[in-house]
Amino acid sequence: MQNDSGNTVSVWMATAEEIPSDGALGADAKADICIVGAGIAGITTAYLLAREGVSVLVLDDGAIGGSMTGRTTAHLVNALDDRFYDLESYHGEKGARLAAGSHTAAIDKVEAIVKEEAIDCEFERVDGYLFTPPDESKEQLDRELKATHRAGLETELVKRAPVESFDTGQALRFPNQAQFHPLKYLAGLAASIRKRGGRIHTGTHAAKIEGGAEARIETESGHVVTARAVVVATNTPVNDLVAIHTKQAPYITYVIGARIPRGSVARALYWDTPDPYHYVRLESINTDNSNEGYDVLIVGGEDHKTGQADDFEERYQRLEAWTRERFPMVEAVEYRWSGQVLEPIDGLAFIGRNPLDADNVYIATGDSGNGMTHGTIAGILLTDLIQGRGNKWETLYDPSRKTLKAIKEFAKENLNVAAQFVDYVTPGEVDSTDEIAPGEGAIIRHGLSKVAAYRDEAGALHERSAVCTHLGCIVDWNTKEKTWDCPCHGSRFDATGKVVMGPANSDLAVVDGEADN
């Protein structure tokens, strides 16, 4: 599977084939709806619209699922990343009930699609367990139990999660959650879209996106797509300068996949409550000899703000140490990868009409650690809005909403962004490019300017401006993914400065107008 978003490879990328598409857009095109982004939100929206006879055209600069959908841990849950008692404080008891109901509906929708389209994606219903270590207060579980009941979920408090290798302490059981292989699922959706006449053009960068009487999407190659509406489903909107980006914050999360004997850990989803927190699930790997199959224990955590840490190796080591201490049956860590999570200030995604934009421009962003269900909710909700139907979730997920009770979180995240501009006056990380080893990058100062310098494995030096093309923060080198990461709003660029993730929508500038050395 093609990897568009970093240097590491997830278990999904390693166990899925490239998803067929219609290749790069080779001419001007027209469709009822144009969708920018071929991840879970974009492909689900395209699929549901295509089922209703709407002509859809999807654009993505990379492969289908090649960005953050391929880097998820693929929990399908109504046990949300934010506690329900927090969601109540932001959105009220009614809002919390709608949130629970929408994520439950999303799991059911995935299951129905899998059955209807006969998609072989390892979909499986499992229970989920939120546990608090024995030496920590149980108050959080007690509060969450009551809040989930008010939200309409049938949770129960149990003495421990069904793990024999360590004492989890008391746990809150969330019945009827699910898991699947996200890229195999997208492959099934993509095949169905194309069978219904929809087009999916990969290797095609949407350079300019405009709404109006007719939506117009200009591609980097010069071809233009026109449509009656456009959906921007690019993890974080690439068509916005400020509006949404002040209301959510980008975080990098880390994942390991460890080989364990098949059946040695009960099949379920697991989450703990400390800070840093951890999330766990299983993936079964079949070999040519079915008797030799094994499980991969997928464990994530150790999050930090994008572009604001340089201890990547230590975070993987801490994740592995936590895992080995609690799951001594681990034989070897076979996968290590990271992904980016967008955390909205009030815990829920932004899905609907784009603020301060034409009425026919829609967005889906703010996964908040629940990207698979939020992405499916986006498909359901956006299809209803585009088709002129009412939807009871519309106000809850409205991107224009103002959550006054989240003002402290808003201030904290935006003060953090403002603090990053001090990087303009700090020294470079190295004094000379001679100090940069092959395969590595570093920020170097050239007079008043900062330069992102990368030396490739062949020894050639690539220099680009270190100024993010979104709002001008200084990017930071990610030694594991081999990307330049913006510490303000999460834009990411590959080692040579090509944009791979928004909100930036153009490459890092060439230094002094010159090409690479």
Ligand SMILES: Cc1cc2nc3c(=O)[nH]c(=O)nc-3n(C[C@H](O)[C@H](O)[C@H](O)COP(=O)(O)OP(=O)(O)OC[C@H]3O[C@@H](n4cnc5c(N)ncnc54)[C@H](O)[C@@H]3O)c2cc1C
Second form
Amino acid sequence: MQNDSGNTVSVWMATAEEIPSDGALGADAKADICIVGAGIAGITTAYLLAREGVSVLVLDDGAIGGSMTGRTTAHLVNALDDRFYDLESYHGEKGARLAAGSHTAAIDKVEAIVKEEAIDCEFERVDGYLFTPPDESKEQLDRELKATHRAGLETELVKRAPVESFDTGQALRFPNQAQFHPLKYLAGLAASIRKRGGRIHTGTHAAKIEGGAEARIETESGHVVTARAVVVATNTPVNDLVAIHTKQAPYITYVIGARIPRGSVARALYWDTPDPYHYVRLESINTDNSNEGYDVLIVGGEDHKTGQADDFEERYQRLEAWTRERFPMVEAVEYRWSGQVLEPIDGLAFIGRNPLDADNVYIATGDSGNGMTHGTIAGILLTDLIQGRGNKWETLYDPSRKTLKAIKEFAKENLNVAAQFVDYVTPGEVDSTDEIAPGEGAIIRHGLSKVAAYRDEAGALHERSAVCTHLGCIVDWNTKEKTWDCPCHGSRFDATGKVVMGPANSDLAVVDGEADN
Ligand SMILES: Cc1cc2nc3c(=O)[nH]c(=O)nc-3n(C[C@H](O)[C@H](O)[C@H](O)COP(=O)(O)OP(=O)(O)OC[C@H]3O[C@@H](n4cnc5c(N)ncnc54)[C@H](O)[C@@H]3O)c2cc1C
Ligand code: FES
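With the form predicted alone done, generate the form predicted together with the named molecule in the same format.
Zooming out: every chain and molecule, the one shown earlier first.
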């Protein structure tokens, strides 16, 4: 499966075929609705619209599912990343209840689609367990138990999660969660969209997106798509300069996949409560097309703000040590990958009309670690808005909302962004490009400017301006993913400067008077 979002390979990418598409867009085109982004949010929206007979055209500059949907761990939950007592403080008791209901509905929707379309994607209902480490107060589980009950969830406190190899202590059980193989699920949706006459053009970068009487999307190669409305489902909106990006913050999160004997860990979802927390699930790998094989224990955590850490190897090692201590049946670590999540300051995604824009431009972003359900909610909610129907979740997820109770988080994240501009006056990381080993990158100072210099495996040097093309912060080298990551709002560029994640929508600039090599 094509991977266009980094250097590491997830268990999903390794175990799925490339998802067929209509190839790159080769001419101007017209559709009822144009959707930019073929991850879970864009593909679910396109699918639900196509089911209602709407003509849809999806554009993606990579492959279907080649970005964060291919790097997820695919827990489908109403046990949200933010505690329900925090969601109550931001959105009130009614808001927290609506949020819980929307995620429950999203899991049910995925299950219904899997059945109706007969998608073979390992969808499975499992329970989820939230536990606190021994050094943390158990009081938060009691508080969360009460808040989840007020939100309408049927949770219960149990003596311990059903893991035999270590005692989790008391845990909060969330019944009826689910898990699946995200790329096999997208493959089923994409096939159904195309069967219904929808088109999915991969390898096609949307360079300019405008709403108005008619939405107009111009691709990098100069073709134009016109549509009644456009949905920008690019994980973080590439058509919004500031409004949304002050209300969410980018974090890199790490995952390992370790081989364990089949059945040696009970099938469930597990999370602990520290910040950042650990998240755990299982994936079964069958050998020789039989039901025999082994399980992969998938463990994630060690998050940090994008572009603001360089200890990548230590983070993987800490994740492995945490895992081996609690799951001694681990044989070998077969996968290591990372990805980016966007943390909204008030715990819920932004889904709806793009603020300060024409009425026919929609966005879906700010998933935190709940993008499988938020992406599905986006499909349901945006389909209703586009089709002129009311939806009870519209206000809760409105991208224009101002959550005054989240002002502390807002200030913390934006002061952190402001602090990144000090990078303009610090020295380069190396004095000469001779110090950069093959396969590595570093920031070097050229007079007043900073340059992102990468030496490829063959020894050739690639130099680009280190100034992020979103709002001008200085990018940082990510040696594991071979990307340049922006510490401000999470734009990411490949080693040679090509943009792979927004909000930036253009490549790092060519350095004056310099060319590759
Ligand atoms: C390690 C990790 C673990 C996670 N675990 C979970 C979990 O257990 N449960 C859960 O619910 N969520 C989880 N998440 C979050 C979830 O994976 C994401 O929120 C979700 O996949 C985002 O889907 P998306 O469709 O919004 O974005 P993406 O899947 O990133 O898709 C966006 C697409 O837009 C395309 N694009 C961008 N810009 C342009 C452009 N200008 N022109 C054309 N195309 C463009 C990209 O190529 C990409 O394919 C996790 C995330 C990570 C990284
Ligand atoms: S992502 Fe905003 S300045 Fe780089």
